[in-house]
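Below you'll find only one chain, the form predicted on its own, shown as structure tokens.
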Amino acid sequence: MAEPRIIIVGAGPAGTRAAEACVQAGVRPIVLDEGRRDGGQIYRRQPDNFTRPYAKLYGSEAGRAQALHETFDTLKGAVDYRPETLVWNISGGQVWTASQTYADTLPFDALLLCTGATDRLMPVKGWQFAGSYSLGGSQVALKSQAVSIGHKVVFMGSGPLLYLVASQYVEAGANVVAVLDTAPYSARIKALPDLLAVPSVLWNGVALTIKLKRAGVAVHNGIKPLEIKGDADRGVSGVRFRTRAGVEQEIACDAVAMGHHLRPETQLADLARCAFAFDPGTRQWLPERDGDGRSSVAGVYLAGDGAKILGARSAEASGRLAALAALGDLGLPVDKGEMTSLRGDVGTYAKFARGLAKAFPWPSEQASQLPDDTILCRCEGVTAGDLRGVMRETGAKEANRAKAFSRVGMGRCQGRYCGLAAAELIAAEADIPVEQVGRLRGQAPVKPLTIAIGDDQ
């Protein structure tokens, strides 16, 4: 009987587990990234020639961190591993990948998504302006170019994420002038039930607070971003914002990195028609799976921040487990036992995350307070104003609808980073609930293509 052809996207935390299952079974899996290097954001790699040592790069996560890029090191032999490769498109039972040299097509019996996540990101008056990064993006200036993204540096929205960075930020030695947290203080003292599924993790967190207070960092809680001073000729110049008590401050610096948790990359999951359903607890569209990691389409596996956000620690639980699913819906044999102790573990981190939900809510509110001529979408120069006279004019209160008469979300992250906050805009606009706004559609390729790139085949 042929080996099964399994293919793998992803080598970060879900990935690496996958693929380490694979290879326990005998199986050879292609493992595709789009990275450089493994070990996906959170354990984003440093270059060849940098010599960083980890706890200085990874703070907390630095064990976890090791222990994932060792086990990487020693399955590369054993796996068809393909950096630097972008998969565009999944139809028919294949996938469509694109390197910086050629394309190819990719047959496949079974196939685990591992896609991770991207910054969940609420507009902000003056976002536009050089010197404005996402937490991801500020970070990978950090792992991968060993540079903060300005002198003095703001760290806004909230989440674990904002938390970590600020925290490596100041561990490097960058100059972090403030924290400014959305979520109110209390939200996380109601959380706690679920937040003590995971002690560890739990206490991590305090630990970076206590680390960025220290330090001499301003931590504000229950904020309100109001806008992002500066201008297009010399970029961010300040953070104006409310507090708590309602009084409004600014607060000068030359770089502003902001999101609100993190958003699963689900585009390829669409593109390979699974089934998706909305959660209420997040506010999103996710894709449907059953506890292994089965999608809705047979021989199509979901793992990893790249379904729900769960956490690295899940990831690797969750990559490990469909891995597992698969090889055991080919006919392989998998160890039960080994697969109903890491449901446990998912299960466990499921709860945990519900609580981070808690903790720190996505402000959907501030949509519906966005000044008119605050950039929407960036790629294509959107207004609120401009999707709201569209709304006004048109009657559209569906999400692609909208976006086809305002080309917000057409750009080159096909509303990545924007298309969250469309969607409450125009829930808010229409007065209706943001799931019947529905989500974009995605779209081959997910992301630009060079017309140079020939076909190896």
The other form holds:
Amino acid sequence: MAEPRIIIVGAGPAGTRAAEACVQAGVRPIVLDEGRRDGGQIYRRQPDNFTRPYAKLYGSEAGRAQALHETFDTLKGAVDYRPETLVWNISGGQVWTASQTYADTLPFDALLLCTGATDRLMPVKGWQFAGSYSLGGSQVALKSQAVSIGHKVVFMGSGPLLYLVASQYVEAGANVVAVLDTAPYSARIKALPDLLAVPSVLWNGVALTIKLKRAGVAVHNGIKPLEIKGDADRGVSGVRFRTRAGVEQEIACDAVAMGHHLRPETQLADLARCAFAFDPGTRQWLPERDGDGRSSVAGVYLAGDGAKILGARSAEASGRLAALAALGDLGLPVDKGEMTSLRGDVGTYAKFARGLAKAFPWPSEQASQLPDDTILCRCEGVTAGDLRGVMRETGAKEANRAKAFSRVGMGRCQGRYCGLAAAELIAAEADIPVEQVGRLRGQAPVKPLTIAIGDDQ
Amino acid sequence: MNRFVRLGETDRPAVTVHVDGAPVEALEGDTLMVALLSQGGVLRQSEFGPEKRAGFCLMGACQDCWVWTESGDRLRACSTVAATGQRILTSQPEASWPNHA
Ligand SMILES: Cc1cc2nc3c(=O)[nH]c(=O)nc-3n(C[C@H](O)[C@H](O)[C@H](O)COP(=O)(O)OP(=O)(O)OC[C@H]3O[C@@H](n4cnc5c(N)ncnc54)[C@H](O)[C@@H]3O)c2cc1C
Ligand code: FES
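Since the one above is the form predicted on its own, can you give the form predicted together with its partner chain too?
Following is the full complex, with the preceding chain placed first.
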């Protein structure tokens, strides 16, 4: 039999471990990643000429980061690795790729989608001003460029990354003025039984809060963001929020890092026609998969945070597991015992992730409370009031119809940053459950192509 | 005033990028975004509102950081490495708006 053609999209923890399993089975997979370097998000690598050591860059996860990078480095000769290559479509049984200079279509026998996540955002009045960044973006600035997003930085939103990135900023010498968490402390207590599934990660989280407070950073729980203050030319000048006790406060700053944990990048799974189901725990639509990562489409496998937000450790396990499933399905011998133990690992991380979702809930109710003049779509400046107006005039209650009428979700980010909040707003206005609003469909190209390549199509 | 603050890794050779005709000093390994925002406060003017923009996601997902080369090619400032000799414009060179978004 000819060597099976296995394509892996993403060279983060999931993609790297999937590639490793393929190579161990004697298969040379194609690994596609739009990034300049491997590593993915959490273990993002700095440019070659930067010198910060692992401990400084990755803190408690330094050992894992180094192990993953070393694995990828040793795999390089045995995989067909194509960095700076965007997968922009999956159709006709082929993967469509584009790099700066080159477009290609690649047929496959098995396709492993390890596409990772992006920040989940709840709009706040004023988030269009220069100096507002996504929380993940603020971490990219530090990790891959050794810069802070501002002179006085506020972290606002929720989720484990809020505390992690804030403390990484403090450690690196940035001026962090406050951490404003929408989740009440009580939610964390309720989530404890699930969080105890992975005690070391739980403990890391507790240590971060202690470190921030010791560093003199104001930490508020249970807040409600009211406004990012600023001006059209100079950008952000402060944040206004309501404390848990109901008091309005304002903090001066020139940068805000905002986000509510993460959302999976599922556009490619959608283009590959995988079935999706609504996940009530995270209020997100996720591609369906079995315990090993098989999607509803034969030959398409899903792993890592791109399938569901379960964290980096789970991504390593689920990447390897999905690759073993694919290899087995292609008739290659695989270790069934190892697959069983990997399933167990993924299950443990899933329990922890459930805990995180409970501890740092997505504040869905905030969407319906956004004032009419709040910009919902940053790409094209569509306001909450515009969307409400469209709903009143057209009765549109389904995400793609409301999108067509209002253009929310039609801008350049393709709804990555407004889509979930828009769905919550529509659901609240129409008084229907958010799953009835449906989901924004993935569209090719999943990101705008450069003009030169676009013209060829 | 500069928006981004360097917190280390400053011992790198300098590169010079031209932005709207003026030279901007950056360090080898900087993205265009870091090059521009270590010197200034914004990247570009929003086409849909009064405000200036300075990027948002830094990971190639939001497209808020578009700048252009003088020959009209569009670049994402957050995912393009700055290099000596680059001539960058912060607004689109031709008046037309090709449908590529
Ligand atoms: C900005 C950011 C920072 C994070 N930081 C942390 C952290 O510090 N600690 C933590 O525990 N978790 C962090 N996370 C969570 C993180 O998602 C996971 O912990 C972990 O990185 C998941 O691994 P993965 O392999 O599933 O995905 P990732 O590591 O995200 O890797 C996915 C890879 O797929 C590539 N890709 C995606 N789509 C395409 C496409 N269409 N074409 C080509 N390539 C594509 C990406 O370039 C990326 O390299 C972060 C997430 C984000 C978004
Ligand atoms: S800042 Fe989002 S794509 Fe560059």
